[in-house]
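Take a look at this single chain in structure tokens; it is the form predicted alone.
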Amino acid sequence: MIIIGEKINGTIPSVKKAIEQKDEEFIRDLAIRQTEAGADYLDVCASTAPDVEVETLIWLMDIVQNAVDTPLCIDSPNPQVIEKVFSYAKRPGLINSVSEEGGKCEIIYPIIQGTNWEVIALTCDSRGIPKDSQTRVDITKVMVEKASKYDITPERIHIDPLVMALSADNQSLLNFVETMRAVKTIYPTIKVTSGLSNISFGMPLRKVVNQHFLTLALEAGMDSAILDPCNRDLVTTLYITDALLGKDRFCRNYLNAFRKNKIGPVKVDA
């Protein structure tokens, strides 16, 4: 599964004071540390007040290009400002996101048009996030015919369902479900991703329930998720669930990431 590893967030304490206090030494350990885990993205999301987001993204994308190789997800509501930050990325990564909502892809898909980026689409428009799945379905329709007149293919988009915290729709994991088996019916290149922890906001037990979350919705065919690639839990679940499902030959990954101890209980030397 692609990991696109979610910390440096600034709508997290510890990041949002790191950026306050230009702490450049946090935000590179933190890239490092999620490079070493296993990341396969980086998202970088200022998540600050609008008339400083620019350079403040700008910021975090040349602390993170100079401490790893990692390709970047650029992340931010606004697409004027991934369009003025674009530039500055030093390899293709991801965008996050677009939507049916106030024009976003007729200002993000030609940027990337004749590229190799890929960018998250999540299905929700100016009505808000749909209860049903079939109009999120519906909604992923006109978002892929739109990426095609700017040449950009089904397999270059993660599609996010945009799963609903269980606290509030009992049946979230099944309209998430209902809603990705139905897309990839459609376009059977096309990647499906979420927002990992969205599921468990509000409830006790978080990292749990975004646990059995993972390995359901591995099952039903998820392709990517946006997580913390630190939490040792999380990733076992990942590796363990792949290897239940025959995606990793011989258990090769499993075993390989419980040599590096990367997943398990830490080890402590003796």
Ligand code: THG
Second form
Amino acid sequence: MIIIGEKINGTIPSVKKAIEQKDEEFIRDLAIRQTEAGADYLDVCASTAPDVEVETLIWLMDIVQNAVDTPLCIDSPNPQVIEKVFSYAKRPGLINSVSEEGGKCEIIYPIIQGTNWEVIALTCDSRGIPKDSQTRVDITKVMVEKASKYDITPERIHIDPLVMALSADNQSLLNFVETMRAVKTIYPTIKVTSGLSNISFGMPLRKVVNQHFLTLALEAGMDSAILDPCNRDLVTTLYITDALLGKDRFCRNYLNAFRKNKIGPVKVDA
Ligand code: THG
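Alternate state requested, the form predicted in complex with this ligand (shown: the form predicted alone):
Up next: the whole complex, starting with the chain shown before.
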């Protein structure tokens, strides 16, 4: 599975503080630790006031790119912000995100046309997040068809069906799975992604709920996820699920990860 490391995000209080104090070392450490844990992309999200978002994102991107070679996942709700920071990326990465709201596709698609950049496309529009899977599929079709006009093929698109909280919608996981299967029937090479934490909103034992969501979503064919690669329990779940689904011959990756002390309970020195 493609891992998008979530930890460099100004909505996390410790990261917000590091941004305010211009603590480069804190950000660099998050970039290195997530990369060592196996992140394929590093999400960078400023989550500041709009007037400083561009400069904050560029600051974050520079620190990350000077520390590691892991491609960035540029995370902003504002396509104009993404447009302004785009040229500061040293290598192709992932744009997070477009949707069918506010002309986002029309701003982002031309920027990544003719590049190897990939894009996360949220299945929502000006009406909000759909409750049913059919509307999610319909929105996907519009975004994929628009993308083809810019030679952006489905394999460069990660559809994010925006999982609802299970506490608010009992069918949330089932809806996600239904959307994923329908989207992949139409576009077999498309990718489906998700954040892990929405599912458990408002519930106790959130991290355990997230882990089980990951297992079920992987079984149903999820290709990438925005998660904390430094969460050992979660990474353990990832390795075990891959092995159980026949994606890890002789459980080689699982055994290696165990030997390198990447999974399982943290070993404490005696
Ligand atoms: N879809 C897309 N983009 C997204 C989200 C999504 N971007 C933001 C968000 N959702 C994903 N990012 C985070 C970042 C941090 C946390 C949750 C979601 C978080 N992290 C805890 C921390 O670092 O302290 C630890 C969590 C853990 O240990 O598992 O809470 O849905 N396209």
